[in-house]
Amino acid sequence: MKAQEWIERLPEQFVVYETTPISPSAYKGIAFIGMGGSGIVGDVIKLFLEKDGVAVPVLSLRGYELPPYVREDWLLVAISYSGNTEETLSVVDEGIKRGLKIVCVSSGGKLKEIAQREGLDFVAVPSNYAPRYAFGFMLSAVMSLFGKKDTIERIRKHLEENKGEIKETAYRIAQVIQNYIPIVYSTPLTEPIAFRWKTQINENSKTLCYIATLPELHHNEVAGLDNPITRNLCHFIILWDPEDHPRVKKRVQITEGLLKELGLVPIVLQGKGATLEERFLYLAYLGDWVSLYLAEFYGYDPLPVRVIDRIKKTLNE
């Protein structure tokens, strides 16, 4: 099956990219745009650059259009796995025309060719990957761009050393989460990770996926906990890093208790690792896994995303 052939070898995809390092004080600020897999990329480096202390604004973005306040003195750095996505080609047009600084991260497609016609910057990464699935790739190229090369080997060493014991993980978790819904739960350190989760659970076990965010869902999701109807269909999933807010991590606990008090019996994980990096990665693995795993007890060819595909034709008609 491709699908795991292309999930067993995700650390192999942590590779360094020979490029010009960035340095993000000569900008005023930085945007990532980019949708679906290449989107997350965006959301992962934005949380490493702001967790190095970067002194500028960092955005993702998804979407059509450039805040306003994005101007010529901003770096705008633009992946799309096929180059064809049409919301990163509008806001790379808009780009252009704004006169940013833009550097494009793609497999080729109209991203390519745009760059190569008006002289910008390009990192190509390998083709004939689903995006989802070339996930390691372009968070190594735009992770090389700003000089974290270090980083990324140190990552694919350790997914490599503990592949085994996430795969074994993954599988209990999955036989545990299947036949539920599946309610992610998450800390601002691991929230790009429980979208990963969501979007994997989404695309690959062909299932519906939630997520909310600590303290914020301490404001208003926990009240949704009172109906037993609807939270006995859902699982509970708790993702936590040892840097984020020790308020924030003693919200954790009191979620997890609030849970247990109600007869459920969340599923707790923090990454194992020696930095945050590292830690990310782990758990961003263990959520591959899952909804490979997912997909199998299920029946569904975790490749197909016929709904998708569907609205793409829709779409260009």
Contents of the next structure:
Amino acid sequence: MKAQEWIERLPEQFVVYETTPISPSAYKGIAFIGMGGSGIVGDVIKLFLEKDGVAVPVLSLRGYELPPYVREDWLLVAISYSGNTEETLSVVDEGIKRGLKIVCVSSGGKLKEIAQREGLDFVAVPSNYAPRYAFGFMLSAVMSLFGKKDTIERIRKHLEENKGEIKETAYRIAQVIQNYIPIVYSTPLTEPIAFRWKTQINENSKTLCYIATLPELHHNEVAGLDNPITRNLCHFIILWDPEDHPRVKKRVQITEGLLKELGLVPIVLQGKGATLEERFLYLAYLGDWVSLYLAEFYGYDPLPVRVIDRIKKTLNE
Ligand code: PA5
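To test you: the structure above is the form predicted alone. What is the structure of the form predicted together with 5-phosphoarabinonic acid (PA5)?
First the chain shown before, then all remaining chains and molecules of the complex.
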């Protein structure tokens, strides 16, 4: 299957996995570990759990190490599409040593072998995708673990119903930002989406893209807008959500005004949908399509990420 077809069929990936549900309050804390296309799943579920009022700390980790305060009364959820990502395996190894409860999500690889050998819970997602195109499978698997089964069904329906509109909007956005460096500004409720936009534009469109988040960006990034030589190389996109903090929403308006004063008309977007999860996935899917159209305009095949493969190979030598 080609990248375009994978993205076309993303809504179908929102399927319920039959898993034993996890009760967050049974643990002192929950840590997700994953990198790249798998790591984003931890960011998203952390945001969803926090929006639901989870009562224990939730971490979305990237890297080789488990913080010292993560002890045997924590839950570790390891997500690696290939099952072979060394940072993720390193954290799982440490989690086993510390006696954590561990659940692994992957399509196979070493993570599956470790899960079988150590008797860890394992959720299998379909194989033969590139990791970033299996986002829906991995997110559904983890949402199923946390009992968000109705939400999965609603997301699938919502994305299917809105796909036509999302594709049209994405095409127009890609036309506007083509030949500029996209700068995606987000809010606390859209930050993981901005990260997904960035990584999809990096990997699919082979294009640099940078992100910053409100309110923090009002304390540094905005000063960088003074320089017309660099700001005119960029096109700005602002992603926000109606449930953002009122002061954050005011800051979205201020940011839009600031950019307009400088002659930089930003693309300001909020997701469509009745719930945060629907709006969230609407915007994430929009970004997937933007990255695909940009790849087409620049003449790149969205699928191969040769430089990433080369780095992994070098590290294995
Ligand atoms: O999109 C990609 O291919 C990468 O970002 C991978 O997701 C990343 O390298 C981690 O690999 P995996 O998802 O197999 O753990």
